[in-house]
Structures are given as structure tokens and as C-alpha cells.
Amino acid sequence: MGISVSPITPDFVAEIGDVDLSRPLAPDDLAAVKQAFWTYAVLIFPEQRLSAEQHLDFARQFGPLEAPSNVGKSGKKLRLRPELADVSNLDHEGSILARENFLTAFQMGNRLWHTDASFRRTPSLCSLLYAQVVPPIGGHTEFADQRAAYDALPEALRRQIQGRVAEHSIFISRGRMGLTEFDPEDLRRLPPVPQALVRTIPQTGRKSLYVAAHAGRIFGMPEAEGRALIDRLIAHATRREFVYTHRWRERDLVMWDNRCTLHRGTAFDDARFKRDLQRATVSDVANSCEQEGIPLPDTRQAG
């Protein structure tokens, strides 16, 4: 028997059953998972019992792994192996982080709508997040379908943004939260990068918005006007009809296509409850502008 696919909506988010990701998948099953992923963009695999290596092995089926950015963690002990991003409120000993800890403030940026690693020159293809411990209430993850959002744009706005390029930086999203002091080495490692505002997903041919809280200015536009357009597009892309809210269960693995979805974490009592999720991230093949055939702008120029 092959895998089971249970869509949440006709073309966004599906649950996958009859699969054990702790074992190598048969070729037909892996092909079916990939086809479901290209179709639904977000896949939920309930009740998976995965070691870190098994988690990473499944992620590698989609491409090369991306190393976590680890902003603010230079010289600090890591809780997880270096290929995994620590999406938790825990320190390296497994205790809840203090409210005044820099990493607590930094993680708050995950509550803004974003897509993983758009702040890297070669951004992420997909993320695979595995739940070890979840709070009893709150701490959900919301996902927004940027393909459907693009389809619902007025034609005049589609023409306005086609071929446009935005500048992305992880420090832009953290600045939106009031966090502005960073290690100079982190700033050097992660300079701003250009990304297309509209992408075409190769496996389906569907067009998608590509915006995020990491996006700041738009090249060729006055800075204030560009930021206002980005905010308008994010507000449009996260309208209720485009959004699915996932309430985590322990041992859920959820994977999503960073090229055509936005996501954000929701609030929970992070001074009281532990939330331990671990993410493997797969790199895309190239910068989004290069994939769209858009000349890369001079990132030193504002407008």
C-alpha cells in the first residue's frame, strides 16, 4: 500500500499517512510525497518518531541542507547538532530562556509573517519542522498560500510588481520588532540580498508572491513607497482565506515550500511552557532573481 494523501483544501495543505519517515522511502512513495508537496505546498506527517539523523536524511531527499544562521549564538553552546535550527524557547541545558535573553527577543521575530532564509542570496526551497515538545495551549504555526494570493491580485497590481526586486535581510525583520543591536560579525555574514517579488514555481508553473517581514526596500522605488507596497502585499497575502493554522501535536513533522508560502508562530506562555521544535532547511538552486531571469540590481543603490 502506498502513502495516503488527505488534503485540507483542494490545493493547499495536506496530511500524509501510511508512511514511516524513520525508514528510507520506496522510490514510488518518495515520488508521491514530492508530487503532493508540489501540489499542496504544506505537508503534515503525524506521529513520526525521528532521530536527528533520520530527520535530516528525509530532508536531504529534497536537496542540499542549509546551515542555520545562528545569529547571536557565536561562541555559545548549541542544544542541537549544527545542521538543525533550534526553534525553541530553551537554552543549551534544556531550561526555559529568560525573558531578558537576547535569543528570546530574537525568536520573537518568528511571530512576523516570513519565509525562511529569504535573507540569504540563495534562499530556502523548503523547511521541515519536527515537534518534540509542544505547549498545551498556543504556540501554533500559521501558513499563508502566496500562490492563491497572487492569483487574487488585481491585474494592474500584478503588472506593477512583475519583474520588481526587493531587498531582504534578517535584520530588517528584527528591526520591525525593535531589535537593532547585533554582533558586527553577524552583520558581516548576512548582508542584504535581492529577491524577486514574483516567482514561478518550476514544478507547477504557478506564479507566487515572494514577500516577507525580511523585505525592506524595493529597488527603483522611493524607500517609503516600496516599504508601503511590501506591507500592502503581506497584508493581502495573509488574508484569512489564504491561511491555514496548524495546532502542533508531539511528533508532527510539517514541511512547507518557502518559495510560495509565508508562515509565522503564534503566541504562547513562553515563560511557563516549553516548546521544542527542530528544523531542517533545504537550499534552493539559485537566487530568485536569477531563476526569474531578472538582472541583479546594485544593492548599494536605494531607488
Second form
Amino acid sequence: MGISVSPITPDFVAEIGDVDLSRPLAPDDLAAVKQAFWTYAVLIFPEQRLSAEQHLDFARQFGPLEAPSNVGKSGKKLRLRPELADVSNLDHEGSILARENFLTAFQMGNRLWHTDASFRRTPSLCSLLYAQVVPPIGGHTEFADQRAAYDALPEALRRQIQGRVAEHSIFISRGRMGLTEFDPEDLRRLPPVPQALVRTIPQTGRKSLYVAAHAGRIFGMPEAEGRALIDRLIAHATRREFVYTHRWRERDLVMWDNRCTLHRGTAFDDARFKRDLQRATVSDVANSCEQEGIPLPDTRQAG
Ligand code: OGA
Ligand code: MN
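Rather than the form predicted on its own that you just supplied, could I have the structure of the form predicted together with N-oxalylglycine (OGA)?
Every component of the complex follows; first up is the chain already shown.
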């Protein structure tokens, strides 16, 4: 028997059953998972029992792994192996982090609408997040369909943003959270990068908005106007009709297409409950401007 696909929404989110991700998938099953992934953009695989290696092996079926950015962790002990992003409120010994810890504040950036690694020149194709421990209430993850958001844009706004490029940086999203003090080595490692505002998903030909809390100015526009436009686009792109809220169960693996979704974590009592999620991240094939055939602007020039 092959995998089963159970849509949660008509064309954005589906649950996948009759599949055991701890073992290599038969070629037909892998092809069916990929087909479902391009049709939907968020797939949920309930009841998976995965070691770190099995989680990473499944992720590798979609492309090369991207190393976590680990901002604020240089020289610090990691709780997980270095290929996995630690999306938890735990320190390296598994205890709940103090609320005033830099890492807690930094992680809080995940509560803003974003797409993973748009702050890297070659951003992420997809993320695969696996839940080990979930809090009894709160701590959900919301996903917004950026293809549907693009389709619903007024024609004049579509024309205004076509071919435009924004600058993305992880320090822009953390700046929005009020964080201003960063390790100079982290700043050097993760310089701002250009990304197209509109992208085309090669597997389906569908157009998608590509914005995020990481986006700051828009090239060729005064800074304030560009930032206002980014905020307006994010507000549009996250209207309730485009959003699915995932309520985690332990052993869920959820994967999403970072090219055409936004996501954010919701609040929970993080001083009281443990939440332990681990993320494998797969790189895209090239920068979004390169994929769209837009010349790369010089990120050192203002305006
Ligand atoms: C992520 C992320 C949100 C959450 O893992 O990339 O943004 O709900 N997670 O933990
Ligand atoms: Mn994220």
C-alpha cells in the first residue's frame, strides 16, 4: 500500500499517513510525498519515531542540509547535533532557559511572521520540524499560504512589487524585537542579502509573495516607504483566510515550503513548560533574485 494523503485544507495543508520516515522510502512513496509537497506546502506526518539521524536522512531527500545559524551560541555547548536547529526553551543540559537569557529573547523572533533563512544568500527550500516535547497549552505554529496571498493581491500592488528586491537580515527581525546588541562575529557571518519580493515556484509555476520579518528596506525606494510596504504586505499575507494553525502532538513531523509560506510560533508559558522541537533545514538551489532572473542589487548601497 502506498502513502495516504488527507487534506486539511483544499490546497495548503495535508496529513500524510501510511508512511514510516525512520526507514528509507520506496521510490514511489518518495515521489508521492514530493508531489503532495508541491501541491500543498505544509505536510504533517503524525506518529513518527525518529532519531536525529533518521530525521536528517529524510530531510536530505529534498536537498543539501543547511547548518543552523546558532546566533549567540559561538563557543557555547549545543544540546543537539550541529545539523539540527534547537527550537526549544532548554539549555544544553535540558533545563528551562531563564527568561532573561539572550537565547530566549533571540528565539522570541520566531513569534514574528517569517520564512526560514531568507537572511541567507541562498535561502531555505524547506524546513522539517519534529516535536519531542510539547507544552499542554499554547506553543502552536501558524502557517500562511503566500501563493494564495499573492493571488489575492490587488492588480496594482502586484504590478508595483513585480521585479522588486528587499534586503533581508536576521538582525532586522531581532531589531524588531528590540534586540540591538549582537556578537560582532555573528554580524560578520550573516550580512544582509537581497531577495525577490515575488517568486515563482518552479514545480507548479505558481507565484508567491516572499516577505518576512527579516526584510527591511526595498531597493530603489526610500527606506521608510520600503519598510511600510513590507509591513503592509505581511499584514495582507497573514490574513486569517491564508492561515493554518498547527497544534502540535508529540512525534509530529511537520515540513513546510519556505519559498511560499510564512510561519510563526505562538506564545506559551515558557517559564513553566518544556517545549522541545528540532528542525532540519534544507537549502534552496539559488538566491531568489537569481531564480527570478532579477539582477542582484549591491547590498552595500542605500536606497
Ligand atoms: C522554526 C520556527 C516556530 C515554532 O522552527 O523555524 O520558526 O513554533 N518555529 O517553534
Ligand atoms: Mn522559523
